[in-house]
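Only one chain is given next, in structure tokens, and it is the form predicted alone.
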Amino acid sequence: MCGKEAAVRLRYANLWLCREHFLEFFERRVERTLRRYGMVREGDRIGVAVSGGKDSMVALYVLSRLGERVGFEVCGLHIDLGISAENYSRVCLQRVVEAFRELGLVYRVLSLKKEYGFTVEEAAKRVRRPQCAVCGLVRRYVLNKMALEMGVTKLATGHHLNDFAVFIVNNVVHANYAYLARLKPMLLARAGLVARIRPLLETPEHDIAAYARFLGIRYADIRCPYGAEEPTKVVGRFLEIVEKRSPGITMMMVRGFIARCLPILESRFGEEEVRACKECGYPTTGDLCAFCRLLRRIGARR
């Protein structure tokens, strides 16, 4: 594009880019993204939810570099999990606080063990289901707390191209299609319920990696120890196996999905009717919410 040395090759749009161009067509991507979904509205206040990861780190840095473009307000939450092995959670911590006041953004950070008397390592044992399945539980409950709390509009994760492709795949094998139905780039408010959309839904995961380095990101570059227990990462190689072969074909599945499978999966999936928790408000479909039932098994306060 401008005569420069190379520093990034996308295969699937077969681009050589210099930095600087790569990232303007990363931002660029992102942008139109969020406007083709209709993921953001000018005046929004835009809670991303930062693990500390690759992933959420760069989504918090690309929102708070459109934010000022597009018209809307960035602001950081994240979640100690107490998770002690190889002081994953303490090293996750350290580089989310230390990107929120790089970018000074208003945020919040909640400890499990301090809110609610538990850490997923501890819960985990005590119901004996994996750390993942009691992890993703724990955090989509608290992160839409947080976001309430903190007046957040929208609640964006760090979810990319290839997470979006494993996500139909690992469903459709599983003939979970009630599950696949709700799988949208933008999920919308409804009671008790902040809407969530991914910004990063058409950037695959190799872009990420290189906006990271280009910008010299300071992630936790370190994998959760629990991580391994994840069935999903044996679809995820596979993709990369087929990517690799067909460039581009990720993204061909992926916006197939959204545009003819959804809208028909939608139609005959419904979303279910929910009532409220008794305990705490929240929406679900039984009586209690599934985090609620959690802390009713582990004996935890609330």
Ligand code: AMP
Second form
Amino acid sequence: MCGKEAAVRLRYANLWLCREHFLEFFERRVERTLRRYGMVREGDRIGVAVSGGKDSMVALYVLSRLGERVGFEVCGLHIDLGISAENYSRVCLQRVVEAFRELGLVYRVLSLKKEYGFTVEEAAKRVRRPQCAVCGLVRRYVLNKMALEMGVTKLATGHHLNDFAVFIVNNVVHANYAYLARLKPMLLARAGLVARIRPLLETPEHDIAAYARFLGIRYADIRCPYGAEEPTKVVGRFLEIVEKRSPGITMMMVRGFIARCLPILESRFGEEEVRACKECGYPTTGDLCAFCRLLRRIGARR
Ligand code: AMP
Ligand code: ZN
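For comparison with the form predicted alone, produce the structure of the form predicted together with adenosine monophosphate.
What follows is the entire complex, opening with the chain shown before.
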């Protein structure tokens, strides 16, 4: 673009870019994603769910920078899950709060232990279920609750292009088509549920790493000690091989899925009937929502 020495190579676009042009390219693309899928409106209050890892931390920084340009407000949300192995949650919390303060954002941190009296590790042990299942359930519920309490109009997560690609292939492999129908760029708000957006949907993970490096974003460079399940890792490696041979194919698959496959899946698998949880009012298909059932089983306070 400018003749300066390139700092990054984007194989899928056949581009070599210097730091400044890359940052511009990266932010433009996120802005385009926001507009293409109607993710934000002027006056929105976007709550970014930040784990402390690279992806959601970058989502936080890029949305903060775009907020001024597009006209929405950004605030931060973090759950301290209390994962003590390898000091995981402590390091995450530290990085997240540093970032919230540096950006001068309104934010809220909720400690599971302080609020409900248990950590993810303790809950999983008590109900004898896998850590990741309990953690996912707790995060979904608690983030939604925090967002509603903070007056957030849309909750943003750090899911990126490669997450989506893995999710698509993994669910095709397992023939989970009803599940695939929920893989939308944006989930609209319903009674008791805040809208959800995925602003990094069209951003490859490799670019997220470069953006973090160029801006000097300090994130928690550790993985959760309980790790992702093995099958998704295998699919991820498979997709890396395919992308290497055909740069750009991941983007094509994800965009194609959203544009052409998702509408068909949505019309086939309509939204489930839901009612209000008897305990907390959160939408659920049964009497009690999964979170309230968990609280009951472990005898936790609410
Ligand atoms: P994961 O399921 O670990 O890939 O996380 C998906 C997204 O959930 C992340 O990109 C974050 O936006 C959000 N998230 C994960 N963990 C937390 C946490 N402890 N607090 C707030 N948000 C989180
Ligand atoms: Zn409930």
